[in-house]
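Taking the form predicted alone, here's one chain by itself in structure tokens.
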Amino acid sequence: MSDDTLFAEVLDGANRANPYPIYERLRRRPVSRQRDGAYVVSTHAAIRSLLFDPRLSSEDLPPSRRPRTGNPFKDWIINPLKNRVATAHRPLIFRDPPDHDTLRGFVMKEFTIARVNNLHGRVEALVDTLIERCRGRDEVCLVEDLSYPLPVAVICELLGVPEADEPQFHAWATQLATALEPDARRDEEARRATVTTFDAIAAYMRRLIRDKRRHPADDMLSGLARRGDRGEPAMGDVDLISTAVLLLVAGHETTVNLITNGMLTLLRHPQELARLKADPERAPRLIEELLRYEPPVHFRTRKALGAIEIGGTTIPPGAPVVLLFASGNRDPERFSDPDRFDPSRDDIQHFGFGGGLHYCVGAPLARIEAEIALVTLCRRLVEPRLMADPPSYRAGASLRGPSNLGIHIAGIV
């Protein structure tokens, strides 16, 4: 393969399983010009860089476009109106200071280290019930049986969403995930599919918010909501709907993927499982070489508002550009053996979370999540042992983990 296409590899799902061969043909230029004009960043000393570089932009998503409906006062007026509301108040993942820093900052004072830690006994008690009801069987499907099920619970107990209403939102947080993966931006059907799901979803919230101003309660959607007083500012309603799916989306759709690889690692790696199974210590320092080493999220793409000067590459204004976490986690210049999965190893400076201003504001909950979730498994499943190696994998290149992760087990304790 010509170097110019390698980052369409790594969007190839046949390498998905696998995208790490790739990812050091990458590296040989801490900076390459794909054959589709995008730049792709990928040691890690050029992605650190970066990550607090002004002159990249995080509003990189192409301008909302609503699908004719054939009726010329929707098309003409209401839905132009909407396409220029949704792309002036994108979730805040997408949003560049000042917009950005303010709205993080609404989001920080409610994802309080108290809120998160208080949640620390609920998910114990739900996986302990998740990993009950695979009692009798011989087969657990990792994903179906808790990976999933657990931080939907959990992001919906916090948020304050009706856990009855998880169906609806399942496949509507599927379809908004692509959001992130490059090829879907470019494809015009994938994109109506994104503005139409990201209507319904709005819909949803928007009930759901007056709902919470009506009768509030102790959950951050509840606080995101409640109006300012004496002069005490408040998020925008539009704003507050977008951040709110954000929150719904994220909370859990990564979390899914840092558990499930994680439990797939330890498969992989026997004598780690066993070791965790004996000193559930470790987990914590196991967490961060996850982390590292098969991170929830492989990549995120920026804009470049200005030229651009770094790893003896020049990337001009307007350029895409992709900064590969993925690759920088195992870069040999800033990791002795990055290819071997190593809990022990000091000074973990990875990029499971991302990075800079964009640092995931859901970290502390993911680690709890995923540190409860992988030593519980390890205590109470009897020998458990991988179905397929290689397991399927969902399609996306940028949240990468299984689809399904069957595991063979002779019992639970």
The other form holds:
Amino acid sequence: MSDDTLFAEVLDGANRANPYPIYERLRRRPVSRQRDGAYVVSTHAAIRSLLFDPRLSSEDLPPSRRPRTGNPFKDWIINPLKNRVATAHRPLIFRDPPDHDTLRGFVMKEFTIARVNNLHGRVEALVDTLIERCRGRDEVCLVEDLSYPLPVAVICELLGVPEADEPQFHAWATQLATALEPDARRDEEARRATVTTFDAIAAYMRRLIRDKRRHPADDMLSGLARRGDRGEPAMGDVDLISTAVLLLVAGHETTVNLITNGMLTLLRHPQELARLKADPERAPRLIEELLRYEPPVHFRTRKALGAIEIGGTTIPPGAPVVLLFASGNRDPERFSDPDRFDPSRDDIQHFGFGGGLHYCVGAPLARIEAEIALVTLCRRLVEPRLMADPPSYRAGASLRGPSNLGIHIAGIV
Amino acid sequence: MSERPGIVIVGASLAGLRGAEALRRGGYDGPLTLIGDEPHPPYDRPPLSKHVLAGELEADATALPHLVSLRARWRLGQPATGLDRAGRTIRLADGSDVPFTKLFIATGARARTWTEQGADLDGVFTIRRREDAVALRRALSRPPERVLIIGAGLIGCEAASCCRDLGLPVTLVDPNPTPLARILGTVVGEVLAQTLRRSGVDYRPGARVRALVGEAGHVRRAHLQDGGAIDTDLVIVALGAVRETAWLARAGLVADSGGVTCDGACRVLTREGPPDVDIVAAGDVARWPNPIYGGRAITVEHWGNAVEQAAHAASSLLRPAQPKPYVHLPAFWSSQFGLNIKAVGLADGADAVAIVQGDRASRRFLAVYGRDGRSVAAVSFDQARWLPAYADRILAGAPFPPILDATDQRRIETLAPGFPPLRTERPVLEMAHV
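Having gone through the form predicted alone, I am curious about the other one (the form predicted together with the partner chain); can you provide its structure?
Now the full complex is given, and it begins with the chain already shown.
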């Protein structure tokens, strides 16, 4: 196997359960060119430096292209216009400054620490309810029973999206999350499916936002939608919709992996599970180590605007650049004994939430959800044991996590 | 005393403390003495002109953490008044002598005070020490009818920001065309000038205060050189700092109000030329040839330098056989009027400036300074995250402008940075002699 196809191996579903040996081989060069022209950045130092390099752009999505309908008015007038609007109003993770900074500023004004902390009790109650539902069974399907429904309920509550509508956008969220996966981005059909899905979820959001303007509540969407009413600077409707969709999808597709990867890691390290059970105060450090050791997002792609010389390689202008966060997290140049899960290490400067400009907006919320979920699971599940190791994985190589985690239990306390 | 006197550090602020820690970390386990003219253990100064003035932080809550067990003897509240280099002793204000084997100079600087008419009036403040901030904070909460700030450098502007946040009327007087003109030039300074005005500061560029006059011993009015007057009952003098070198006057070193001159490894130079290898200096007081700027001798009055240079000087003291040049890219930050300003490198002396990301109209931008075609400094307004990339380019001696394919980059316009001509320390007297 040659080095310029290593990233293709990362994308190969056969390696989903354990991509780390491939990352190790990638790290022999801080930046390696792949046969398809992408540059994969795998060492901690190189990732760190590029996260703060203004020559990397996040505006790397190909333009929107809506599928042919056969209706010439739609195909020649309406859809080209829609394509242009959608391309110009991408969610902020696909935008550069200054637009990115403006949009992020609006989100941060609503996504306050107070709002997140207020959810603490609600998250505790939700976790208890979800675990209680497993009573009488000798098996927990963690993704279905807790890791998925918890963050979905929380993000719906935070945004002010009726949870009863969840079945409707469950599939939309899964489809839209593929925008982060290189395979789906290259495949023309998958891209058309993404655009169609976006149209559907955007129509849903447009109605919801209209409702929020009429009947505002104490939630983020009401806050974002009503800023203009108070004469403050506000997002335009198109940006408002793409931001709302982004937050909803991010809430669906990331924390689920953090919780499931967390429980999987604890079940593989029973002594750490026992320690957490005996001392829940260990949770914050454990979560940080988890974000290093099994992060929910493994990589993000950017585009080089100019030639960038780094780690003995020159990335040419226009080249796709893959920041392989999960590999930087296991770099032995940066962390001693990096493949060991060790919550007591004092140095955990991980890329679990990315870094730089696009550092995860939801990090405080993810930490709270994962902490409460893992502490409560350890306390309440009696004699939990993994039913299959490795478990089956979801398709994504970037948003990576088990699709199902069967845990055998002797009961619930 | 049976044992050797060991290492003595004169100056118990940031550089002195970090120097002491570096000595212990570097393996020195002999006697260690710290002498400080203030009665307090080492504390952090940057919050004094920001959070302390704003009333968000108590002045005595700024103590610096000790990162290493120092096992040191402290002589606090005792200014050093003289150095006898031949006798290897330091004279203290109480007349006692402290012997040393090796000496670490970290006496820093003091605020330049008002020396013209009205210097003895009540209601005239500087901001340097903890007591200054406490007294000023108390006076601001009374509250005054109008605050007059003399000097639109970093401290003057930060003070103006705090006073506006407190809702106080503020007049800011400065001889230069814009704030921060000396360190960032007028092209960038103009952005801050607009911010000052928008925030309701009565900003008077190109003006000088001639005299302060009082009633019943308290300041009431400031007379400007152009004949105008400003009614004020509280004056903040923010005219920069004077290095604490008076105690070195007869030590045979190269020392003046601009600092004590060192070689590249932070060892102080004697008048005869060669360095005294047992005496080093670090922090605001140390003037050394910085290789990044072609060996130009500079002092750097910023937090980061005090920390880094202290560690370097300690290593020069412990390993005199292997002196290494101290290479430092100066850096500072400031928060004022809701803006986060960060800079790397020395902009003064630059012949060009380019806005390379963002734009000045939005007050979110990154500007790079060039000299003779090379990039020498960069400053960011609410765009600090990109600064490390520019710092790397500056250290590498990259051409100017250094990064031509950045996000949020418009057509790059190169301008003359607009540094005011050098002035002498006492402009008023100079004018009188003409």
